[in-house]
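The chain below stands alone and is given in structure tokens; this is the form predicted on its own.
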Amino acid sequence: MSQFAVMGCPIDHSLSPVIHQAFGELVGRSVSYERRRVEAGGLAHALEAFAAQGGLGVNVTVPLKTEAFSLSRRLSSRALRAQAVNTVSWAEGAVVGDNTDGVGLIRDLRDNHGLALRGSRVLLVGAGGAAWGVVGPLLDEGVAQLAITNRTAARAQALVDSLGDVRASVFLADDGDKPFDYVINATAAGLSGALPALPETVFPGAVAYDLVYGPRAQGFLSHAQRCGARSALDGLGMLVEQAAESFFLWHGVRPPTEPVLQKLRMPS
């Protein structure tokens, strides 16, 4: 049986084993997929040990994505663009890194929710690793404007500068007077119950989207709806879609995602 794992800390909450085993059942593959707690600084040893045990692929989550990037001897164009790795495999003994987060977001918005990004105005909240993973794919979808805001303005500016695209800019206070089509939260504020510092004027008529899922996303999404957002979506679909891309990289077959999403959204 093929062996795979997700590594990070904390890790007990991860739905990745459920998702990948469901994919395996749907496409007729026997898949062993487990959670492994790995703290910052421990990824190199963890990957070496897993490969020695016959492991074929690893998903990497917080706080290890930049560590995985530095350990990869071969990097996909998506990983280079994101400066982070969330999907690891091996080729001739060398670590190969890819990043499926951005494609996961785009497929969730486009395929699961029927939303079009081309020509839209997008406000991205955050300039950390999660934001770096999605900015390139958002621009590739043809957005008209990508405004980026962050608690530390210098980090937002650094992300904008790295893109080298005239459609990307740092969010300014008076930008809030113009309607956005999408407000995407790529911060970890929900983990502490906090809300990003945003003027309420950015939300009316917008699709509010939080990259995290479940209860941790509800503070931001509820606030957005109170401020007039037309819809509020969490990142569960993104999680499933990025997992499907990882599954495809490892197995060479793309699993259907709708049955898995339906299963995960059913009340327990």
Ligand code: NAP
Given for the second form:
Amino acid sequence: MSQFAVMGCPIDHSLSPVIHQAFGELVGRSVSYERRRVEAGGLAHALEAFAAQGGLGVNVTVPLKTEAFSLSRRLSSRALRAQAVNTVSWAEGAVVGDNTDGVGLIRDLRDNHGLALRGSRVLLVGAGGAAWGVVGPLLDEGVAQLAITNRTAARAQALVDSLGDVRASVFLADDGDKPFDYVINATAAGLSGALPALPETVFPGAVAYDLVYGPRAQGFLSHAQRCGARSALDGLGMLVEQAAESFFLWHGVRPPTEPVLQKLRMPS
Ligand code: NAP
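Next, give the form predicted together with the ligand, keeping in mind that what was shown is the form predicted on its own.
Let's see the whole complex now, leading with the same chain.
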């Protein structure tokens, strides 16, 4: 049976094993997929040990995505743009890094929710690893404006500077005078029950999306709806779609995502 794992810390909450095993069943592959708790600084050793026991692929999550980027001997263009790796495989013994977060968000918005991004005004909140992963794919989808804001303003500026695209700018107070089509929360604020600071004027008519999923996304999504957002979506679909892309990289087969999403949405 081919062996895969997700590594990070904390890791107990990760749904990745459930998702990958469900994909395996749907496409008729036997997949062993486990969680491994790996703290910052421990990834090189953990990857080596996993490869030595026959491991074929690893998903990497907080706080290891930058570490995985540094350890990769080969990088996909998506990983290079994101400066972060969430999917590891091996080729001729060398670590190969890719990043499937951006494509996961786009497929969730576009394919699962039937939403168009072309020509839209997008406000992205956050400038951490997840934000770096999604900005390139959002621009590729043809958004007209990508305003970025972050609690630590200098990090938003650095992300805008890295893009070198006239459509990308740091969010200014005036930008909120005209509502956005999308307000995407790529911060970890929901994990601690906090809300990112935003003027209420950005929400009316917008699709509000939180990369966090489940109850921890509700604070932001309920607030957005109270401020007039037309719909409120959590990041579960993105999680499943980024996993599907990792599965495709490892197995060469694209699994159906809808049955897995339905299963995860069912009350337990
Ligand atoms: P990260 O690199 O640690 O960055 C965290 C970001 O959140 C930074 O922009 C940080 O701002 C901001 N932040 C943290 N606490 C905040 C608060 N209380 N108020 C306002 N801003 C706050 O983490 P990441 O990798 O970007 O991940 C961000 C979130 O996305 C995580 O919750 C993660 O679970 C989620 N995610 C979901 C998926 C999915 O598939 N659904 C994929 C990737 C990530 P500062 O710069 O000021 O610290």
